[in-house]
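Coming up is one lone chain in C-alpha cells, specifically the form predicted on its own.
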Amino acid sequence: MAKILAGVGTSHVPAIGAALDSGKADEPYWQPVFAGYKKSKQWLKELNPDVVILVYNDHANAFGLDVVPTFALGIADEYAPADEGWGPRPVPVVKGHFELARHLGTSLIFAHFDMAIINEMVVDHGLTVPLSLMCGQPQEWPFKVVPLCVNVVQYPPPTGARCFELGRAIRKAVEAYHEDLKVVVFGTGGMSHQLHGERAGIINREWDNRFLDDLTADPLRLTKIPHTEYIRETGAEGVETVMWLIMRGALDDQVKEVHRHYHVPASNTALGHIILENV
C-alpha cells in the first residue's frame, strides 16, 4: 500500500529560479532565504520518498486563459520545464509516475472530483522552484512527481474548503493505490504578495503567520476563509495559499511540525515554507 508521510508548504517565487540559475544564491540578499531550506533539503533525502504529489499553479505557460480547468491532473511519463519567456530553466526533465497518476485521475473522478487530465504538458517556476529549493540543483531529481495544477489566476478559483476536500480524497486514493510507494505532498504559492496595481508588494506577516501556525493546530478554521479575506488580507495572489490546503488535507488530522521558515523579501513577496509529518 502507497502512503502519504509528509507534506510540504513552499512559496514557488520565479526570482528564487533565477537565483540559483545564475549563481546568487550566495549573494547577501539571497542568503536567508536558501538557508532556510538546509534543514529541509536533508531531511528530504533522509526521507527518501518515491513520489512527490506537487500542487501548483501554472502562469500561463502550459494553460493559456483561453482553457483554464480548476484542477487539472498531469499523467504522462515526463513533463520539460517551460519558456517562460527567456528559455527553459536548466533544470532536470522531470519524470512522472504514470501508473499512480492514472490512479489518482480515476479514484477523484469517481470520488465526484471533474478533475482535467493532462497527457502533455510543461511545466513553469510554479513547479520547478520548490523542487530547487528542497533538492538543490541534481543532474536529475531524486523522485518521481505527480503534478497538480490548480486555477488560482483567473477568477473564481475553488475555495480553501474543496481544496481541503480534495486533499482528503488524495489521501484516501493514495491509500488505495497498490504498490508500495512512500509520498510526499507538495502544497506550493503564495505567501503574501501583490504583483500589480497600488497594493503592489503588500506584505502582511501577521495573516501569514497565523495562517502557518494554523495549518500544524486548526486546518478547519483555514477552510472557511473565503477568497475575499485573502485578496485583501494577503493581496490579488496571496490566493495561491489556498494550495497549501490540499496538502494539510492529505495529512493526518493530528501532525508534527518539523521546520518552519519565514522570510521578507523574497523579491516583492513574503516567503513562507512548512513541513508537516503525519504522527
The other form holds:
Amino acid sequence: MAKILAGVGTSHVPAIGAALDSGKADEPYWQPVFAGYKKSKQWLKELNPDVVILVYNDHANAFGLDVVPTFALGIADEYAPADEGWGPRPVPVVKGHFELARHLGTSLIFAHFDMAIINEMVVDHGLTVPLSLMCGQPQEWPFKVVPLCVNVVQYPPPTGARCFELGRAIRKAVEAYHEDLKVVVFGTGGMSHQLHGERAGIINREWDNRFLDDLTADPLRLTKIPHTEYIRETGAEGVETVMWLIMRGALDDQVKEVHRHYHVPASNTALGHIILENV
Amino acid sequence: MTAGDHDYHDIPGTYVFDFDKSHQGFHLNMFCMSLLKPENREAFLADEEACLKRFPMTEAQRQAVLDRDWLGMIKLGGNIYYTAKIAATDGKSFQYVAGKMCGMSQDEYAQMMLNGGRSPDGNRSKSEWQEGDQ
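Let's compare: the form predicted on its own is above, so bring in the form predicted in complex with the partner chain.
All chains and molecules follow, beginning with the one already shown.
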C-alpha cells in the first residue's frame, strides 16, 4: 500500500528560481536562503520518495481569470515549465503519476471534495521553485509529481479548515492505493509577503514562527485562522500560507519537526521552510 | 453582514483581489496575461496603444498601463500577479514595482526588506494611518 511518510513546507519565491538559474546561489544575498536547504536536500535524497503531491498556487500562468478553480488536481503525464513573462525556467519537465492521480481524483470526489481536473497545464515557479530548493539542479527530477493547485489569488481562497480536511482525505486516499509507493506532500507558498499597495513589504517574523511552531504543537489552532488575519498580519499575498494546512492535514496527528529554516528577505518575502515526519 | 462585505477593507494600503476587483479588472488582467507569449510581448513593446485597444478595458485602465502607474492599475482592478507581466516585459522586478507603489526607489525598498521588512505594527488598520498616507 502507498504511504505518506512526511510533509515539507516551503515558500516558492520566483526570484529564488531566477537566482539559482543564473548562477547566483553563492552570492551573499542568496547564500543564506539556500544554506537552509542543504540538510533538506540530503534528507529528501535519503527518503527517496516515489511521488510528491505538490500543493501550490499558479500565479496567472496556467490559469487566467476566465475560470478560477478553487482546488484542481493534475492527472497529466507531464507538465512543462511555464513562460512567466521572461522565458521558461531551464529546469526539467515535471513528470506526473497518472495512476495515483486518477485514484486521488476519484477518491477525493467521492469523499465530497469536488476537484477540478487538469489534463494539460504548464507549471510556474510555485511548483518548480520548491523542486529546485529540495532537489538542486538535477537533469531529471528524482520523483513523479501530482500537482494540486489551490486558488489563493482571487479572494476568497478555501478556508484553513477546508484545506486541512482535504489533506486528511488525501491521506486516506493514498493509504488505500494498491501499489507500494513512498509519498511526500509539499505545502508551498507564503510566508509573510505583500507585493502590492502602499503597504507592500510587510513581514511578520513573530506570526510566521508561531505558525511554524503550531504546525507541530497545535495545528487545529491554525485551521481556525481567518483569512483577514493572514492578510492583516502577514500581507495580502501571505494568505498563501493556508496551503500548508493541506500538507499538515495529510500527516498523522502527531508529527516530529526534523528541520526548520526561516530567512528574511528573499526578494519581498519571508522565506519559511519546515520538514515534518510522521512519528 | 452580507457575503462580500469584508473586514479586510480596514487594512490600509491593501487592495484585496476579491470578486469586485476581479470583475472590475478582468480585461486589464487578461491583457496582462497575453504577455505570457513572447510574440505578444514584442508586439506590445512595438506599439503599446494598438495592443491595448484589442482589450475592451476602460480608458483609465489603458492610461494606467501606458503611464506604468502601478498603484493605479491595482486600484482599477489589476492584480499584482497579472500586472507583473507588464513589469517583466519592461525588464523590471517585483521589487521595483513594489517600491513604486509605496513611493520608494527600488534601492530604498530593497534596503527596507534587508532590514527585516515593513512591520505590521502601525499598519493593521486605516485608523493607524494619517490622512494623506494613501
